[in-house]
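Taking the form predicted alone, here's one chain by itself in structure tokens.
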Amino acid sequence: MVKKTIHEINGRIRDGSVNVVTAEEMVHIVGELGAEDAAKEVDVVTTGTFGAMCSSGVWLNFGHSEPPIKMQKVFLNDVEAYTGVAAVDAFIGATQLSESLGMEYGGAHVIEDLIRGKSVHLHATSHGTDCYPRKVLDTTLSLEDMNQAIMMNPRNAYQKYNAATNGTKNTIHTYMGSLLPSFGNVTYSGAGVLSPLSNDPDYMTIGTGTRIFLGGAQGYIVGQGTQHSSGGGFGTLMVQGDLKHMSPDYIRAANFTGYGTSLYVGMGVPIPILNEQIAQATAVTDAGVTTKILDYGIPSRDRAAVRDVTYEELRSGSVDINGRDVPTSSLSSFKKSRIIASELKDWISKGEFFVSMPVERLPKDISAKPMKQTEGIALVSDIMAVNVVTISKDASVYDAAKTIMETAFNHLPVVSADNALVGVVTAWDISKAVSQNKFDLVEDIMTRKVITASADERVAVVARRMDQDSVSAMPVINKERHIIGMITSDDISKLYARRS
């Protein structure tokens, strides 16, 4: 039985006799020697990951101005930072968007700009007090001008991450990238064999106080990350480090089409091999890390799982979905993850980095809870009009105009002989036809591609679809495409007005 201590391993780091390998290399060592002999041979295993970590940001202290100001609102390059603490402290979040540039620029870009040595414009406002009389401040600051710039990321380095696909008929844009229709692609994130938490799934060496590689500098694990859900294998880390020592090689801003900004964070966690149990854990392979492919076309937190999949399958370039090869692509950089694990290995080998045991291990077997919602979730069936007037596709434009005049409906669902929805005609369509002296059939002027809703859909989801497709009303249909109701933007506005 092998038993080593952190003190012994750090002694070997000091005298240069330490044996450090990456998690990839450890797979082969354990396979060749077995866990017990590998534990005797290896002192430290290094891991690495480099991916988009939205739950990231930096605490900044700007120092006091003359005369002083107690910042109530502060913007860095037109990106708002949180200032609800003291006078000149602020937290810039990676996903906060620019007031003027929107999704093109955000907090992540401010953070990268600062690391690259660029200056940023600070605009702050205040109501003014006797001790902080200044009300407006504009200045330009670089990272070196600030007292502190402490990266504090509430949730990083997921143990593993669900892969994403899209079962709808339209391309959708998500934090998992652009997903093609009809299960056209699968995207995934995470470093698999190199993933820090996958190499110590019982958190025997990872927890509060563990020294890590963060953004090219030494950092620390603060504790469990938000939404830590170790019971299902989705543990997370809360981490911190000094932004002034970080490198743009390992901290990069990113834009996700239709979603916004995020921050790519490079992180590596060293795992001291204290016994054969830890040695065996660090021999995990891509084939040993399993996750689920979820259908992101379902606009719900409870997305349907399409299938289970291993990281080995995901990294192969394609996976099988319903008998068809679907291409896969990673949102993380495995190449950069390897570089991080190798650089951390070099730091330790050269005596520049010492390992540490946590003062408190991460909690095991806990699950993240969904939000408690005290207000009921409104469904389409709750607010839709059920007495819907329809018109046959074989009716004349004159009949449609007369129906709209008599009923005050601006949208008429057009139905076939068996009452199935085949189109929609609006007051605008009729006005246009009349102006062109077209008094033919409704079928000739109707819109055939109709955006529809289901009675059991959430109103918030339908409202989003209305906005995306620039429509003000949707027929509500059942599985047979029969009209069972109509929902309009006015219905939704009235609902939200009542709730406010």
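For clarity, a rigid core is taken as the largest C-alpha set superposing within 1.5 Å between two forms. Everything quoted here is computed from the prediction, not taken from an experiment. Numbering follows the first chain given and starts at 1. What changes on going to the form predicted together with the partner chain:
When the chain is split into two rigid parts to describe its motion between these two forms, Leu76 and Ser318 fall into the same part. Treated as two rigid bodies, the chain shows a rotation of the smaller part against the larger of 10° between these two forms, based on C-alpha superposition.
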The other form holds:
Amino acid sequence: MVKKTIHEINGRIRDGSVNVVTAEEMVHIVGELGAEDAAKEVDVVTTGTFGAMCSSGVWLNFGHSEPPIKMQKVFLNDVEAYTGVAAVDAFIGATQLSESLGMEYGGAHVIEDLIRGKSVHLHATSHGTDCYPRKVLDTTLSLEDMNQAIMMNPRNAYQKYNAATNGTKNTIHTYMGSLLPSFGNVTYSGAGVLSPLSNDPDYMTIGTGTRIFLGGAQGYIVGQGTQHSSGGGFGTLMVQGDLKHMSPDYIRAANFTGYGTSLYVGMGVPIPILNEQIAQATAVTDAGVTTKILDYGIPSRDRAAVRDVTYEELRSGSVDINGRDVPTSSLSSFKKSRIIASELKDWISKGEFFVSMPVERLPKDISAKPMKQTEGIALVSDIMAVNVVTISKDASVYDAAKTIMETAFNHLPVVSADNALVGVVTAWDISKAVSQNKFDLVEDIMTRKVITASADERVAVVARRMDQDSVSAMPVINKERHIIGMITSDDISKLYARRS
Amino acid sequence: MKIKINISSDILTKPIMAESILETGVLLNISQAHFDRSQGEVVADVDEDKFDLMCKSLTNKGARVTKLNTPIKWDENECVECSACISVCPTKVFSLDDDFSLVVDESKCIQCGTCVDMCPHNALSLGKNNR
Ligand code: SF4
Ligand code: SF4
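Form predicted together with the partner chain structure, per the form predicted alone context:
In what comes next, the whole complex appears, and the chain from above leads the way.
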């Protein structure tokens, strides 16, 4: 049994005799010596990760103006920061978008600009009070001008993360990057072998108060991150650090096309090797971390898992999906993760960074709940019209025109002899046919590729499909392709209007 | 060098590429082709000194020829070497070497622009091509 204390390890850091290795190196050491001897040999294992961490931001204290103002709205380079706390504090979140530049520029860019020493424009408004009379303020500030700039990230360093792919026929743009149609690619995030929480999945040394590497400076773990879901291996960390000491090498703004901005955050967590269990845990490899590939083409919280996959397979450059070799690529930088793990190793070897024990460990075996929705989830069957007028494919264009006039339905589903849906005609199709002097059968002028819905689908999902395919109505069909209803964009907007 | 040949719908069914190859004796190495009802688009390699000859022959038959002479531009300072661009590039311009640095082989680029949308750090851009 090996048993070391934090005190002993910090003593070795002080006198320069400490043995620090990165989590990648530790894999080989445990492989060669076994966990017990590795635990004797190694004092600290360093981890590292560098990826998009949307849940990031900075608390800023601007100091008081003359006359003073109680800031109620604050904009930094036109990006709104959250106020609603004391008079001159605001929280700038990474994914908040610029009012004027939209997705091009956001909170993440403000943060990077500040670290790079650039000045940002501050615009604040207030209703004015006896103690804070000023109503509008405009000034230019740099990082030095602020009293505090404390990075405070509610949810970072996911233990592991789902990989993403897309089973639809169109490219989609997500926070997991561009996903090509028909399972054209897979993207993933996370450092696998170097991932902080995957190297200590039982949170033996990681918890509130653990000193870490954050953005190139020393920072701390505040506690469990929001949505911490340790039961399923999706633990997260809430972290804080001093932005004034951070470096643009490790904090970088990002834009995801069609999604918005995010912040790439570099983080490293040292794991003191106090016993062989901890040594064993830090021997985790890419092959030892399994996650799921999810179909992000499904616009729902419950995305179907396409398959399980290890980080080793993801990192190999391609994975097998339904018998096809699909290229994979990472959104986080493994190279940077390595640099962070070795920089942290350097700090410790040089006696510039001491390890700490948490004052409180992270909760284990808890899971994040989905949202409770008191309004209920609207299904297509709740709002579809059930008395649907259809027309036979053998009817004439004249008949179709007449039906549309009589029923005031703009979309007529077209059915075959056995009543199955084969197409749709709209008032527009008919006008077009008439203007071209075509008075053929409905079958000749109808649209054959009909976008349909089924009764048990969620309205939100169907609404998105309507939007993507630019249609304003969809027949609702059953398994036999018989029409059981009709849902229109009007029905949907009424539903949402009622709720807001 | 890489060229892009656009063929409009009215001549889509004619074997104009084959004709031009036979007529000029210049070889075209087709690397990408995409056809739909409205047009056809082909990306091919051709010897630099044979370009004019080939271009003239294709243009005479109604095709539009563009030199793909401004391949993808990679800004190393913006790049964080995440590797997101790797999985979307149809011609494998990007790869990682042993130490996980990004390697960019611009010569393979057919300027489809897919990676520009993908890169989270605006490190990739495409310039304009000359006719
Ligand atoms: S996606 Fe952009 S930042 Fe990432 S490796 Fe490619 S060029 Fe670099
Ligand atoms: S423009 Fe297209 S071919 Fe060129 S590097 Fe980007 S993805 Fe590859």
